[in-house]
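Listed next as structure tokens is one chain, alone, in the form predicted on its own.
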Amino acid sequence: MIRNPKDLQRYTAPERTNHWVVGISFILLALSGLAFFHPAFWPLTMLFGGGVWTRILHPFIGVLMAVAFVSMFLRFRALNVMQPADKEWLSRAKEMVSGNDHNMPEQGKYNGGQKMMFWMLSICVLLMTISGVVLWRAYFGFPAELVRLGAVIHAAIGAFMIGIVMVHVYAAIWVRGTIRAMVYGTVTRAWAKQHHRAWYRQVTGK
């Protein structure tokens, strides 16, 4: 597909990659997570070639998103620390919700809502990593009491990741362009100076 060369790169191939890493492994993660929830979500085991293998694959595939996860951590972090302009949209975000977005204070590379998407993520890969390794018999040993207290915190949270994770990929859908940064790593100058204005300006100089 040809591309404008005067659009901006918003990422990287290295970087996709590591996006598309763990939003993969995630998606995996939550249907074989959702098989062992509850039995009316069992039959998604066939997607992974039944129970068994089902089990066997699920924390391994939890182990690729962790590392994943770490990667794009160690990445993004310094672009995610919250500034005051981020406080001010997140305390204006009903009117980027109604569609008015014209005059939300500047933003840079990421929003506040996006800041606080990517915390709350790491902080949920966390806890999911932790209670995993917990529930992780076949390697581990935990006593038994430490295993429920694992299994209740890793389906809650799991819950929790599956919701958010959903209204991210509407955000990205709702917001015109914004999953052709992701797929082909470019924005058009149009959409950098609407949404993330201060961020077009570093990188224009304009």
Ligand code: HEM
Second form
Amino acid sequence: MIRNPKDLQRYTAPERTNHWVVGISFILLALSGLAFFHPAFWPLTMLFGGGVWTRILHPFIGVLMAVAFVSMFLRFRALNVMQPADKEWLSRAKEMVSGNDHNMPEQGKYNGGQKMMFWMLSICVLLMTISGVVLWRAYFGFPAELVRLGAVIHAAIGAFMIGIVMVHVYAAIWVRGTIRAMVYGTVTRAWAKQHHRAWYRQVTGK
Ligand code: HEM
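Moving on from the form predicted on its own, please list the structure of the form predicted together with the ligand.
Whole complex next, starting from this chain.
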């Protein structure tokens, strides 16, 4: 892709690598996790070399995602602190989804929806990691009652997380010009002006 020198840098290469380690791990975890969730999804184990391998690999991929997510959390947490303008953005989000984005307040690097997603994902990853460790019988010997509770939490939060990651991906596709931010690291000035005007002012000084 030809890079326009006027484009704005949104993500560095380490930030993008970090995000995709999380994203790809998440897809692998969702596919292998669904295989354990219901027999209808059992054929998905073939992607991982059969049932036994899926069972072995799933928790290790989980550890990889948890570690990579902590790194992403540390990179992005300060940018995701809720501000009064975010609350206003959230209260008008319905209007924007219906096609009228003229009354939306100016946004910094992330809007209220992205920030909410960030904190929901952070809580989900924390709960999935704790409940996943409780379930990891190959290495830990937690009491059966706790393992059962862990299984319920792991399945419920896992299903919820698949849903919100679908919203995250859908939003990234829906707002044209966003995916390239996480692929090439850059966005157009028009994109920044339209969706994150306060961030545009900050990076361009205009
Ligand atoms: C697998 C498909 C995924 C796609 C296509 C995708 C796409 C994107 C894109 C395009 C952005 C940039 C948005 C912007 O700069 O405005 C982004 C940001 C981000 N993504 Fe993803 N993503 C995926 C999966 C995930 C997963 C699984 C997680 C976490 C569990 C995640 C967490 C984040 C975070 C934390 C940000 C930074 C936004 C913020 O800090 O508020 N993504 N993603």
